[in-house]
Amino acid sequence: MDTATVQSEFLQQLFAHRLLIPSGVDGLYGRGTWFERVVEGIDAAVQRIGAPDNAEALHFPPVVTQHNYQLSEHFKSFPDLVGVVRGFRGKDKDHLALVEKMERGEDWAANFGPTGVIMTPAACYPIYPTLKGTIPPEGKRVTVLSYCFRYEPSLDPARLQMFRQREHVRIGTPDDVREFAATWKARGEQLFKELSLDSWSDVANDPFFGRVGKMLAANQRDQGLKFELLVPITSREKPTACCSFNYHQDHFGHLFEIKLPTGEWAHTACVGFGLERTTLALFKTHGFDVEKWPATVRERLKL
């Protein structure tokens, strides 16, 4: 069976069991009761294994300011994934004209202008602007949960336009970041093992845009700046990344003026768990009835 058929059939099964609720737009779905309970269980499990870090928990809305978004340079690498928020700023007559356009079935989106905010592309992005200045000698650890947006409509249920990431972020020296990476790689592998998921780790790269993006992707892989924990939701030949680690070197430290006590730019790294993807992997592996899942898995997720 080809990949598209496997993904489409799995999506229809999720709809039939009311785990996902169709909205009429590919990659944008409501979530059913059991789906959300599993998502919450995974997030809680990640937080339990990360508790020894004593990370500062921050909370942000799923948008970033246009100013900080531009500082991040995300647009240079991923213009095809960006979601720009627009709003109506017209007067009464503009509103009437807009309603008439809608009633005639004409395009009315041009009547909306910029609001100064961008949909959050990754949960960690709002963190870096808050750290401007010199960090403590021991560095910083931060955790955040957020909905993220990426414009890539698809019938693959594991490739959503809006999804949640639980991220842990390390800010410090290169040695701090290397220790963080090794620790979280082991934690992620152990968690997926306890959830009875067939998973493995591999070096990876981000989906950089265009011809320049191919060089960036090759460089990222060559330097081992990204690795993923992969699970075969569709197939072992085309596995899905349910957890990923990114080492940004001093990129965000420089852009957002985050310094070490030595005066050097701080290095940053993040590990992100895709909560919907991990949930989908569990339903694909253990079936659609959570009450029939292995007792050890249910216990780990407090279900």
Contents of the next structure:
Number of protein chains: 2
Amino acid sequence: MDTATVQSEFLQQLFAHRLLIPSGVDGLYGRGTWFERVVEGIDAAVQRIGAPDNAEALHFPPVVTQHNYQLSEHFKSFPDLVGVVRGFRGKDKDHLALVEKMERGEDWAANFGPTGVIMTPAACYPIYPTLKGTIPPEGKRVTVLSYCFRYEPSLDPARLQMFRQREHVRIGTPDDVREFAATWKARGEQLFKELSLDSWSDVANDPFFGRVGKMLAANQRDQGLKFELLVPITSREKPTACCSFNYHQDHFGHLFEIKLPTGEWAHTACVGFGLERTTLALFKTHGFDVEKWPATVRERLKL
Amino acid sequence: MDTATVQSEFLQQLFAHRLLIPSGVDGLYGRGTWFERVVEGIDAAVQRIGAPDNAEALHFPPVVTQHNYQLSEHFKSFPDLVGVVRGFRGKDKDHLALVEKMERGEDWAANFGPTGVIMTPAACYPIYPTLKGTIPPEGKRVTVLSYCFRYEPSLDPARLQMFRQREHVRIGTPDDVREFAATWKARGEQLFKELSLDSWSDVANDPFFGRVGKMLAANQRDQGLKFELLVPITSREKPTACCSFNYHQDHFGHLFEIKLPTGEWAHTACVGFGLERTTLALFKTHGFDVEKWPATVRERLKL
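Can I have the other form now, the form predicted in complex with a further copy of the same chain, not the form predicted alone?
Next comes the full complex, and the chain you just saw is listed first.
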């Protein structure tokens, strides 16, 4: 079977087992009871292995401000993935005209204005703007769980338009960040092993947009700034990144004016676990009935 | 002190105690560690009192499809609150032009197109489209937790642009729905009492838009279709709805073609707990330090 067939058959099976619930839009699904329990189990397992770090647990709604979005330079690299939230500001007669436009099947939101918020592109984005200033000598550790939006309709259940990332973020010196990446790589590998998932790591690159993007992607790979833990969902030949490490060097430190006590820009790195992707990997590997999963896996996820 | 002063002082205190974290946009804040623990505690408490219902636990990302949004008729009643997600579909040279527009401080997203999704206006909206068809004789019970978006920037911390609702939804006959409302009213009152919150119920109306909206609101009150459990956050004179009951009659049944076995349209009702609002009520009532809250309250929330 080709990749697309394997993916859409898996999606249909997930619908049939009420693990995902169709919405009419590709990549946007409800989650059934068991799917969501597994998501919660994975998140809790990640938080248990990360507990020794004493990271500050913050939480953000799934949008960032337009101001911070623009500062992040996300739009320079990933314009095709962004979701901008627009709103209506009008009176009774404008409203009436738009209701009629809707009834005629026209694009009624075409002239909406900015609301000042943008869909969160990655869970860690709202963190950096809150750290402006000088961080303590030991640096900072923050953890967040957030929905993220990426505008890329697909029939691959592992490529959702809205999905959750549990991230841990390290802000500090280049050495702090290197130690963080090594620690979390070992933790991630150990977790996936305990979940009886076939997984391996590889260097990777982000899906930078356009011609300039090709250069950025090559540069990111050459410098080893991104690596992923891959798990077969579609196939071993086309594995899926279920955990991803990004080393931003001083990119965000500079953009959001986060300084080390030395006065240099702080370096940052994040590790993100794709909660839906890891859940999908478990259903693909162990079957659709959680009650028949290996006891060790259920124990690890408290299911 | 006037209402606005009380509200903005409370907001500043929440920032000072790192319970909320400013973002630069009014009504959009990060949540600190303790704020989020209280949110989770309230949600778990609601789920414990609702456990006897055996409602199906579903979960949806915080957007609805444009198709289902239009079917819901939300835009007819609340156009001013909607958030429509728009995206970029262009090539390298369009992208370059938009980056320049952004740098000039212009509205770079003005010509973005529909992505097919709209911010979820209330947690129960994604449920109804999944129920198309004939429901069983005993009806259906569903529970969801979702972020909701309402475009109404405010300095009142109890009026957030993104906030979470835990909802329970009943789909069935008018009698089913009436019994559900009475049961949950008693449960909500009991829960707030156990949390040592001063609360009382009152009939209410939704903030319908425009001139026609005034009539809809009056009609909703006259028929007793909405009531709320109110708790003082700003003041006793201006209490805040922390729990809200909406009886939709056969509005959603009809729009989404949900039928009773008799062939009539199903009636629906929902009860929603505002998780951030209830959290704010607790901080306002018991102080900013959870460790100093009454033992009975901490016990109830497992804090």
